[in-house]
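Single chain ahead, written as structure tokens, the form predicted alone.
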Amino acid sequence: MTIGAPKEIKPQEGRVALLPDHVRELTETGQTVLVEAGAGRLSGAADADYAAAGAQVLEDAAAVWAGADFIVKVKEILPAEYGFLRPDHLILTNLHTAANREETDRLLEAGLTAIAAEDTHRFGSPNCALAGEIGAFEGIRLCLAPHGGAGRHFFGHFGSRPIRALVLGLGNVGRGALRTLLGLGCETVGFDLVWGARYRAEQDHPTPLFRTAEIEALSEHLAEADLIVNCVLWPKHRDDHLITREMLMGLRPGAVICDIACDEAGAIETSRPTSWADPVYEVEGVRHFCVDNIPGAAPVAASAGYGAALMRHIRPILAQGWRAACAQDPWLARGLVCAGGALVHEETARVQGRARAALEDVLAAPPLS
């Protein structure tokens, strides 16, 4: 297979799917790798670095898509890329198809095979912690008076209390947010449905600044919060919310919501994805920060982690083919969105009301000649 890594075109996205070290591993085993010129620039990788690692550096995206049959990316397939899609393409990237019917339509119409990388990480995406750390940092910044916040310091000085933050969800994203918030001195309460997650967080942060509570107690804490950091990935089919529009009325002046999960009308009813170009909007006097590619702000670290995670799937796919690799790895199979025009992804089918093919039938089908 010829592997292609095009440059990401989502606004303010600096990550790249493969760094030169990943490319070198592939080319040293005889693989052909195509990289679009400039793809790694914001991640600290120059075109010359890719060339030295054995990649063919091509001038534009069209050349990479045309020359490769295995496309690896970071973000979803955007409309400008639809015209590049071919039936023989295998695509591995963060697709998020459940919330994007148009993208799903284009993938099915092309008849290609697509795997959603976001669903394949057994222990969570390596960029989850970065999202939590950076998102909490942005939330703290927005609490400062010049940005419309309550004007509290993140440390408690001269008897004044510091920023008071609530973190919803204590998985990998929430743990990243805690590192930033508690590292900077914010008073923080963490919420999670799972007792074990709360216990682990308490053991990781034995400080008077931090305590946990059951999610049912959230409403008791909202009125005193300066910053709410949501790290709960909300199921797309649910129409209830942890924080409703009406509940915003009870927040203190200057309060900030930083929704790292940024599901549209998800855990927070008033959330909708934004970009780094226009990251903040206001609802009922409460500013919302809902950038949907937060790790893209630190592409050097983010690309290193993401590329290493992809390589764990790329290796078996190259050695055995995607069907055998999915059959052996249930986490890789979990991310299979479509193949040969058939939708396989369970969440996408449920949210969009579509029929889906059985995974076992798709994996058992003979490869097209």
Ligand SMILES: NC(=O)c1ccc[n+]([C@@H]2O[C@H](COP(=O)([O-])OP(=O)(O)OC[C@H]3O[C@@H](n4cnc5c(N)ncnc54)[C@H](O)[C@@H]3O)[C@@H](O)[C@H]2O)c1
Given for the second form:
Amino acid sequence: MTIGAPKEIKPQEGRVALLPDHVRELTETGQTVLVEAGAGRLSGAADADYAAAGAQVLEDAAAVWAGADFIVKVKEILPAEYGFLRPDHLILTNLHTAANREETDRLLEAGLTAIAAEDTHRFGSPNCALAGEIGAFEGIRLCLAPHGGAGRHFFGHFGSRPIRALVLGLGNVGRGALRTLLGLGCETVGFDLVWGARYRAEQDHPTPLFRTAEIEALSEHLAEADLIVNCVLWPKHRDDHLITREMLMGLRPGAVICDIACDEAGAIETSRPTSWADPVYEVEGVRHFCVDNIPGAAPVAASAGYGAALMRHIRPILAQGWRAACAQDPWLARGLVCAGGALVHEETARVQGRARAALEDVLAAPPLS
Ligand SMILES: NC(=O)c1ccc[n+]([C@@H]2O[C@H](COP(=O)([O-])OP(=O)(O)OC[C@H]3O[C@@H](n4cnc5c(N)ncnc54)[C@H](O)[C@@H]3O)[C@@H](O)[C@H]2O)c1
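May I ask for the structure of the form predicted together with this ligand now, the form predicted alone having been displayed?
Okay, now the whole complex, with that chain kicking things off.
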């Protein structure tokens, strides 16, 4: 297979799927790797570094998509890339198809095979931790007076209390948020449905600044919060919310919602994804920060973690083909969105009301179409 790594085109997205060290590992085992010129620049990797690692550096995205049959990327397929899609492409990237009907249509029409990287990380995406850490950092910044916040400091100097933060969801992202909030001295309450998640967070942070609570108690804490950091992945079929529009009226003046999960009308009814170019909007006087590619703000670290995680899947796919690799690794199979024009992804089928092929059938034999 020829592997292609195009440059990401989402605004302010500086990550790249493979860094030169990942490319070197591939080329040293005889693989051909095509990298778009400038793809790694914001991640600290120059075109010359890729060339030295054995990649062919091509001038534009069209050449990479045309020359490669295994495309590795970071973000979803954007409209400007739809014209590049071919039936023989295998794509491994963060696709988020359940929330994107148009992208799903284009992938199915192209008749290609696509794997959603976000569903394949057995121990959580390494970029989730970064999203929590950086997202909480932005939330704290928005608590400062020049940004419209109540002007509290993150440390409790001179007898004034520090920022009070609530973290909803103590998974990979939530634990990242805790590292920033508690590292900087904010009083923090962590909420999770699952006792084990609360227990683990308490063990990680034995400090009087931190305590946990059951999610049912959330409304009792809202009126005291300066910053609410949401890290709960919200099932797309649910139409209830942890924080409704009405509940925003009960928040303190200057309070900030930092919705890292940023599901459209998800855990936070008033959330919609934003970009680093225009990250914050206001509803009922409450600022919402909902950037959907937060780790893209630290591409040097994020690409190193993301590339290493992708390589764990790229190796078996190259060695055995995607069908055998999926058959052997249920986490990789979990990410299989479509193959040969057939939708496989359970969540996308359910949310969009589409028919779905059985995974076993798709893995057993190449589809006829
Ligand atoms: N904005 C970004 O750039 C960015 C980057 C990475 C991840 N994310 C998103 O962040 C979200 C969280 O990811 P994660 O890896 O931490 O997920 P996770 O599954 O590891 O953690 C989610 C936590 O929420 C808890 N939870 C689930 N339902 C709950 C409820 N109703 N009330 C309270 N707690 C509940 C779970 O028990 C779990 O501990 C996802 O939606 C992911 O897509 C966003």
